[in-house]
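To begin, one chain is listed below as structure tokens, in the form predicted on its own.
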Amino acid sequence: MLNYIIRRLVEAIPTLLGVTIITFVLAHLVPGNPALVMLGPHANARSIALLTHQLGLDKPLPVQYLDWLWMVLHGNLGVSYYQNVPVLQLIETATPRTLAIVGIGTLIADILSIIQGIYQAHVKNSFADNLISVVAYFLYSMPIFWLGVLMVIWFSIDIPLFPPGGIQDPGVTNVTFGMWVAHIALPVITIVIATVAFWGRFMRSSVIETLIQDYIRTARAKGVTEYTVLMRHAFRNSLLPLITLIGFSIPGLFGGALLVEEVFNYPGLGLLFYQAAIQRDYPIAFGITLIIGILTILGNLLADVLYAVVDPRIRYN
């Protein structure tokens, strides 16, 4: 297993390089000059040219990329054009906040998806099964940013249960645990609803497919109770597709977090990336892309490891 993990990490290096190269090229293909954005539309050509030179944006694109890559290899992600703060410092502040809402939301979504899938498989083709499927399709088809807006309208304006956004109350410097929970509640609920609507359908299909296997028929023929069949025999094997889905869904989870953080003005990686994209703050955008790429690779690796834990028949050599 250890050799497999080391090999996967080594194989991930070309993938990360490819992601950074594509991101670097696409960012520079987007119309707009960061120097012009920083100085404003009324800046003269000389000021724009001077700032462009200071930022190193007048160099050939391959040279700019190699300069950035050399800094990354030395643990330096550059300095934000606008905030004049090291990008690594900004990412270190924002990453735990995003991991909090994504991690908590994913954990709750996993539990609810498993419960939903097992229940729907147990009452397959019943009224309850069809009703849950209709609701799931409806929620899955709803854009996550629109769902976030509805959460704010319903639970911050109509029924003021939670703050509409941010990470702390106005004028408060010391954030308590209760205040933090209140501010992340709506972002987490939004992520959970959007995720369960998608994952629950996969879990239902997986449990139904497992229940028609021969070993399930044998267990039932031996007089094993339906609860034991579901929880001891079908549950573990039904987790395999969900584990795979979670691993491949990590980029989508962070993409959804970007929209959620923008709606709720939550100061995480998503909001930081959005602001960097608007301001053409390349160092922040490239740094966040690198971090999310690393998290995606580690998430897929974790899914493979969990695959072997859940199914003892799987061995990585």
The other form holds:
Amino acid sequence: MLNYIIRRLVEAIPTLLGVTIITFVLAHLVPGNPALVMLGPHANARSIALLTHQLGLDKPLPVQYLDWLWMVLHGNLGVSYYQNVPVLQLIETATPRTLAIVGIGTLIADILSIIQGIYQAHVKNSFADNLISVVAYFLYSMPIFWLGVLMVIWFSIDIPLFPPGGIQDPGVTNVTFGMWVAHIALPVITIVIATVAFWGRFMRSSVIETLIQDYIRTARAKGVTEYTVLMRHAFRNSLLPLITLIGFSIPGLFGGALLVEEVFNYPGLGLLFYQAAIQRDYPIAFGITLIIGILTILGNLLADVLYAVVDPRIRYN
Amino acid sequence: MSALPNMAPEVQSTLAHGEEGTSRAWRAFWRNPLAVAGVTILVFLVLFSWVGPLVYHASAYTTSLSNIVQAPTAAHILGTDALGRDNLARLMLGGQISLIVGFAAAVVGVFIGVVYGLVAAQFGGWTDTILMRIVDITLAIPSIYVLLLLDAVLKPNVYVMIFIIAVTSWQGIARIVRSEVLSLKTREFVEAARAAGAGWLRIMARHFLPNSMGSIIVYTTFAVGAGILTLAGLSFLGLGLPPPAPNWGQAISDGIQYEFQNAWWLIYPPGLLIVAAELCVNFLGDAFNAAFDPRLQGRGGA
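Form predicted on its own already given; the form predicted together with the partner chain follows:
Now the full complex is given, and it begins with the chain already shown.
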């Protein structure tokens, strides 16, 4: 198993290099010199040329890439053009915020979707099953940002339960736990609603698939209670496809997080990237795609490893 | 598909004779209530977007600064927007743009993916390894991040928008087509065709494509929904199509400026229209999936 993990991590290196090259090329296709944008409309040609040179933007693209890569290998992601702060520092602040809403949202959505899937499989083709399916169709047909806007209107404006956005109350410097929970509540609820319906439907068909297996029939014939059949056999075996699905959903979750962060003005990785892309703040944009690339690859690896933990039949050599 | 000998004979014949399997699949499709619901919504959306403007004559572009953000009246059935333009007329015209961009992006993306998957499977070896590694790389970047950068580079109009959505949504079908072709390559009827002297283009056209048609149709259907959502998301981020042309995502984005004024007519109708379009493709996609996947038939739906 350890060998397998090491091999997968080594294999991830070319993928990560590819991710950085693609981002690099894309970002440099964008017309407009960041130095020009930074200095404003009244800058003279000489200071623009000087700043362009200082930022290394006058070098050929491959040289710029290798410079950046060399810096990254030394644990340095560069300095933001606009905020004049190390990119690593910005990312270190933003990453836990995004992981908080994506992580907590995913965890709650997992638990709910497992319950939903097992219940629906248990009452398959009944009125309750069909009703849940119809509701699930509606929920995952909603654009995530519209859902977020509805959450603000319903639970912040109409019924003022939660703050409409941000991470702390205005004018407050020390953030208490309660304030933190209140501010992540609506983003998390939005992520849960947007993902649970899809995963729950997936769990339903996965459990149904399991329940027609021969060993389930054997267990029932031996007089095992329906509860044990569902919890011991169906639940555990249906986890496999869910784990893979979640592993593959990680980039999508970060994509959704960007829209959610924009709705709630929640300063995580997504909002940071969005501002960087608009301002042509290359070091931030490169740093974030690198971090998300790493998280995606680790997520897929974790899914494969969990797969082996849940299913002893699977051996990696 | 390595377990073919264990499959029921009807499954094997579906795989071996694409056309017969397709007509059986169509009959199964039309018997599915999801298909009927999906087609009904599709007819509604097409009527709303294309026939609607013929019946409802208000202009989508005429501004009226004395009538901004006005609640629904007899003259403006769904009220007016921030520039006093007729909201319903803009939603109808916006429907045309949203649906065309979603559909065209799906078709272009699937075309890219199918060709890519066919090439990877056909040439195999290093070509295949490199092509599939490129797929892994592009999937490790969330597509909205690529879209943000592309959007900044290319200053989208409708055609550019179709292109940038397509180039971020072809990887899934490329993988599916590749693995289907790889398994079909080992089948006897393909070997027989090759022995009879058929070139690879002919084998692709006559054997691989008809056999992968089920997956391609299912994938394209879901891709239409994804394309509509992507356009909406980009518009919400202020990176959609240039004004004054409307689309549903742009309408939501404009409407939420007035969320504190309770301008419900600007916030709910465009969202519900997107939900209707997504429901339509999800219903149709699941119905196609059930129809083309013989394992799902006679088991109470997907």
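Predicted model only: the values in this text are computed from it and were never measured. Numbering follows the first chain given and starts at 1. In this text, rigid core is short for the largest set of C-alphas that superpose within 1.5 Å between two forms.
Trainee: Examine Asn265 after superposing the rigid core and state whether its CA is displaced by 2 Å or more between the two forms.
Mentor: False for Asn265: its C-alpha shift is below 2 Å.
Trainee: Core aligned, does the CA of Thr289 move at least 2 Å between the two forms?
Mentor: No, the C-alpha position differs by under 2 Å between the two forms.
Trainee: After superposing the rigid core, is the C-alpha displacement of Thr52 2 Å or more between the two forms?
Mentor: Yes, the C-alpha position differs by at least 2 Å between the two forms.
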